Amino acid sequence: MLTTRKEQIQENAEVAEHIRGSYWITTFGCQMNKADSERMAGILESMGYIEASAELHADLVLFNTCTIRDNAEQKVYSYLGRQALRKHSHPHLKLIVAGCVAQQEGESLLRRVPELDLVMGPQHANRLETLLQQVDNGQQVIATEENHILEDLTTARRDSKICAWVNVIYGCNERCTYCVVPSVRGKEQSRSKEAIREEIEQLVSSGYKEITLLGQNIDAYGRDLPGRTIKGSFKNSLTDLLYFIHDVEGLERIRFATSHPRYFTERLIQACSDLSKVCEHFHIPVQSGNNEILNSMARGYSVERYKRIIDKIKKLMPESAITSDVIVGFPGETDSQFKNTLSLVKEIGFDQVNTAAYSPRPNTPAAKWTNQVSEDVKVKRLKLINQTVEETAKERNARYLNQALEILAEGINPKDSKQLMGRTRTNRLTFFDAIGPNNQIYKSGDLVKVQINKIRSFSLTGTPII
């Protein structure tokens, strides 16, 4: 019998009299933020807090924030305003802003929202208990100073019992002219491969089947660790890490994200081809299909270099799925340069692309440039590229029709309790009947062979087969 999230929260409510209080975490942004939220939830539960049934019922509300786009940041302030008003009638409420907006705004957040108890940057996620002790002592706390991120293998309260995030490198040393991440997440800090493997072994012993190695720039893993060879290469690269963890017994699938084309080497591609547990899905942001724009973005590669990477992947792993990120309306982008991006999306045939209109961010060079593209043009370009991405994704999904694919069941379809949902090795969301041939009942964690009989742009539906 599968336990749904709703049922788990109900169980929590039934034992609420034994707890310190209830908490609610709202997460904005990337996978790194989601992983940070899982760790902070684990810390809160180890302190005696329990998950609330709703945000407005919680004794502690934490917003783990994103500043990569202006609309994400403004949404945070909207949520904060609601809770700040609530605190006037519920003075016991603890109100926390964590993550990238906290790091970016720091003390100014307290001036804007004086009801806040704690403002903490992403480097301080593992220090939540210590910081809350200061809050309990009557302090209003700001934690945005540079901090060495401590190892912590025990506290994460993970949303899935099948698939887990494993952070391998924090921060980013790149200086893309549009990106605020390095200034809010700090310098690169790689974990030791021994600590990473130990965490994975613990996860697998608890029943996890799939892990995703996470990093803001994961291909940079190991650059800050000891072990540079005489020729300047590294003994602790992402490639070496994949080989190091691959033989963990019971681990079925390995993924990693997010990659940077500058560091995506042929040796890494070869390792992904050689190692059977590494899934055939690669998320490699291209951002633009025009070299002049890439140069303005300070991305450090050309369109030609990007296409060589994709060609190599497809040569060694023809069934691979390639997903990407694209920014439209970057300062100075002409219609012709935008069309280069459209053409590249069609030429490569991405399985999915995360698209965004350029949004000026604080403390980034591009935000100060005078050649900003108008909002009307950005909206039109975004609409056009989204249409192209959807068409391309559906064309790519057509290859799965009537194919038998291995799906790792992750849970119940929230819209149909008779179905399970999971993902292909190429990361395509797939729905299928929970009862298969001979009345076999499938459950979360099962690897199920499913024949695909319906395709959509971003998901599949199929029937279990023997």
The other form holds:
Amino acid sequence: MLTTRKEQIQENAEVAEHIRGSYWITTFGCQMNKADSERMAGILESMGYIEASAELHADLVLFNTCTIRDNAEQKVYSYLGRQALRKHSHPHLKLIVAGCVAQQEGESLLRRVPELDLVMGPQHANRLETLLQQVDNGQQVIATEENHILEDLTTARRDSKICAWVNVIYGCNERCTYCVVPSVRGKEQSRSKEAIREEIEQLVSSGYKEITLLGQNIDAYGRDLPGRTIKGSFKNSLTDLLYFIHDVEGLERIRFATSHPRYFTERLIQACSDLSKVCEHFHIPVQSGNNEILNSMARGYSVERYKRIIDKIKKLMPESAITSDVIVGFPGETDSQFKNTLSLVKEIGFDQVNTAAYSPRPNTPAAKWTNQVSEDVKVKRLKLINQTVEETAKERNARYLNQALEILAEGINPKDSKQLMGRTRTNRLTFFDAIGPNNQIYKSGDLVKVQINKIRSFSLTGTPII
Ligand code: SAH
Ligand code: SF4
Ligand code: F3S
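Take the protein just shown as the form predicted on its own and give its structure as the form predicted together with S-adenosyl-L-homocysteine.
After this comes the whole thing, all chains and molecules, with the earlier chain placed first.
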């Protein structure tokens, strides 16, 4: 009999008392944090911990945190308060803060929440076992020093059985004037092509069909590896990596995120078009549609360069979905500069855009500038940009109607067990009947041709066809 995930967690929780204990991880922030959490869950399970049925029942609670904007950081403190209280009645509870807030706040986090056992920055995720041993010896541990990230030999506890993240480059060497990431994630560290390929081969041999190569600036991959040629191009670029992994047998789809316009070369676009497994979805944050603002953000490209990249992608891969990130209310942004961003969003016609009001962050240059935009102007601009994004996304979405698309089935639709769910190559969530023409039954991992007959803002529905 098949057990549901809920039943499995319950069962796990019941045996947990006899094992090491149970754990609970809550993840905030980006895909990098999600991937780190999967690795830390893998380490905990290899140590004998078992997933708890709920946060309030767990013997070990880990918050993997994000500090990209102030509201992300504040969320963590409210979660932490609850667990710190619980520790007074459950002294055996282990309380851990990992990720970017841990890195940023370090020791001051311990002063603020003395109940914490462990504060560990993102570069220490793979060292969780060693750090917990120190905690078991009765220490309160802080691990935030600059660290060379070691290859992790334990198996990540992955949420999906079909799609997997693969870390390719850690850290960020840019200095965008608004951003905390370089100070919390450290310098760029690229993994070797061989180690990446080996991980992908292992994943594919255990049934994975799709991988997403991950990096804060994925297209900066390889800059720190040997192999730079005289002309400044390198043998270890993301383009080379794509060619290097493309023929892994059984691998169906390759994605990568996040791309920085500064490193998105023509060669990379050509490779994406030539290599059939590379999916036509590109997440390329533009941040602003005005060159002066881009300049004061220190982004290192112009609106014109950005548009050239998109034009080239659309020319070679007309079906591509392009998504982006935009910040409104950056210090000094005038109404007309903001309008440039609005027009760019319309002109490009993004499939989706993550929008945010500028949030001043500790130890970043822009936070200290005196030309800050008032909160109510930021809120107004955010509302306007969101309306525009909604309109363009809707227009882009409309093109899927009646199209026959390839969907990689990832699992059962939790709201309708007669349906499977998966994604288009352009990364649209799609639901379809699990039984196809000729009564064939589809399962997770299958590539299915689906005729789209219903479109919603964030998903599609269709029926399988031959
Ligand atoms: N490395 C990627 C983005 C990483 S951070 C890039 O350079 O494009 C994810 C997004 O958070 C950014 O694209 C930006 O839009 C947003 N962001 C970062 N710092 C911010 C801040 N201080 N205020 C508001 N949004 C911010
Ligand atoms: Fe932040 Fe800029 Fe690095 Fe992206 S490239 S993570 S926005 S500093
Ligand atoms: Fe947040 Fe850290 Fe990612 S600050 S966005 S979790 S790199």
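Take the two forms, find the largest set of C-alpha atoms that superpose within 1.5 Å, and that set is the rigid core. Predicted model only: the values in this text are computed from it and were never measured. Numbering follows the first chain given and starts at 1.
Q: Taking 2 Å as the cut-off, check whether the CA of residue 416 shifts that much or more between these two forms after a rigid core fit.
A: Shift at residue 416: 2 Å or more after core fit.
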